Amino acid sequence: MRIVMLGCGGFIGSHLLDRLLPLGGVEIHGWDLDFSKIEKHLANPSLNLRQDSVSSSYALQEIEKEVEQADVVLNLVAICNPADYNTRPLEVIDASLFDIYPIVELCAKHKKWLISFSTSEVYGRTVASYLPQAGYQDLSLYELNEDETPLIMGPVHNQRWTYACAKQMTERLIYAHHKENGMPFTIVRPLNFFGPRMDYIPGRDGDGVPRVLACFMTALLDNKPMQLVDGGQARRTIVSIHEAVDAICLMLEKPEKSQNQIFHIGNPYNEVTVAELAELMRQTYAKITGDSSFKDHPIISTSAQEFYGEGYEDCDRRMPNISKAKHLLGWDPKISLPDVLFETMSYYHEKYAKSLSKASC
């Protein structure tokens, strides 16, 4: 199988390379600006890499040559950090829509199967969040169904929705090319993939505000309070990156089942509030370090405006219906949240805490 993978050096891409390259019979042509997460694969003869932005005119010429010969094109390109959505809105929109627009056009032109990674954020807020008196008693008001649930986002001045809107528009572009030009597609809506290499740690290998797990992990490493945005009442489901990669591999193995479909890849059995996640993380870190004091690590509340800046608005709940992935792909995630957290946090501890202690000696 000949695969073009855009964004191959990121969190998901690096784990896909881990899984696909050892299989044999797979040739991957990848683009990314950063190869630090895939250094161990750089000498692999089955991997042909270009260190370039997919939006450059030169890259597009090269990408078209590869698309013509590809069996499938995987789009993993995005700026997917909530802290950027309302602070770098133009870059966020460009990365998820305008930079990808020519790639979709190339796939349509050559009738190539495009697997594009979107986001569960396209749903915005649940219907239940606009009917607070109803709460979450009625499953139909909050459970997400790929082909039926409405996409409800806030007003334009809440720029937190730039990422979600850009991803939604890309989905609509892909679907339009399928209907008008016969382009085969698969859209993946991830729901909080956790695992090693998922994010940077500020002050070590990045700056700014990362996603929630890395924010909490940074607080634990630096012995600072874990900050809950608006009390941490938002609810999320979390799935292991390994099981997410299982799902993607099943899509590649079963094109007759996965083409022209939208799939949730998430674990509805691993739902927590962000406040519960903070509690689980400090308990887990106490186990990893053998230091029981982490069980009482300080947790404080802050407002969304203080933490993320003006124009931020949160999704209240993301509960995926995964019956389509179960039925068509035979995929059903099993790894528990405590196990996902233990593996992910152990990786961060090994990489960052030990280097920090050596530096302080």
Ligand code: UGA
Contents of the next structure:
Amino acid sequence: MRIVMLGCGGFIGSHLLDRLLPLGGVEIHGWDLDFSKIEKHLANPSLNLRQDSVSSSYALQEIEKEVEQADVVLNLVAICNPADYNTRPLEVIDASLFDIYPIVELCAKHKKWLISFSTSEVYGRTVASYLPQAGYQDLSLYELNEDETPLIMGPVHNQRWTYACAKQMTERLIYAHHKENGMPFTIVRPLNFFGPRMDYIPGRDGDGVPRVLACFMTALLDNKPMQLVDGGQARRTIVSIHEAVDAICLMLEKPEKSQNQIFHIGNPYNEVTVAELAELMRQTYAKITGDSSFKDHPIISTSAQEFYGEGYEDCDRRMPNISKAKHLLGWDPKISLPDVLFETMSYYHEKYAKSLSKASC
Ligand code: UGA
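Show the other one: the form predicted in complex with this ligand, since we just had the form predicted on its own.
Up next: the whole complex, starting with the chain shown before.
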């Protein structure tokens, strides 16, 4: 199978390469700017890598040659960190919409199967979030269904929604090319994939505010308080990256089931509030380090304005209905949240243990 993989060096791409390359029988043409997460694959003869942005006209010419020969094109390109959505909105919109649209057009022109990674953020906020608390007692007001749930975003000055909106437009362009030009597609809406390599740790291999796992991990590593934005009442469901990769492999194996569908890839059995996540992470870290004082690691509350700046608004709840992935792909995630956290946090602990402030004092 010939695969063009755009954004192959990121968290998801790196885990996909780990899985696909050892299988044999695959030829992967990968594009990314940073290969630090895929160093172990650099010499693999089945991987043809290009270290370039996908948006230049030269890159597009090269990508077109690869697309013509490909069985499938996987789009994993995005700036997918909420701290960027209201602070670098133009780059966020470019990366998810304007840089990708020419690729969608290439796939349409050559009638190639495009598997595009979108986001659960396209739903914005749930209907229940606009109603009194009782709204959450009615599953139909907050459960997300790929082909039925409306996509509800806040006002334009809340730039949190730049990413969601750009991804939504890309989904609509893909769908329009399918309907008008017969382009086969699959849209994946990931719901909080967790695992090794998922994010950077500020002050060590990046700067700024990463996503919640890395924020809490940094707090534990640096002996600083974990910060709950607006009390940590938002809810997320968390799925292991390994089971997410299982789902993508099933899509590749079963094009007759996965083409022309939108899929949630998430684990509805692993739902937590962000406050519960902080609690679980400090318990898990106590287990990993053998230092029970982490069970009482300080947790404080902060406002969204203080933490993210102007224009942030939160997705209240993301409860995926995954019956489509279950029935069409035979995929049903099983790895529990404590196990996902143990693996992910152990990875960060191993990688950064030497700079642990607690251990060094
Ligand atoms: C992000 C992306 O925007 C999605 O596209 C993507 O699908 C998703 O991550 C993902 O990883 O799959 P989100 O879940 O909102 O969405 O990102 P996080 O930064 O991980 O935030 C989760 C929650 O934790 C939010 O309520 C946030 O306010 C809160 N948070 C974050 C804290 O309370 N404290 C922190 O230190 C960091």
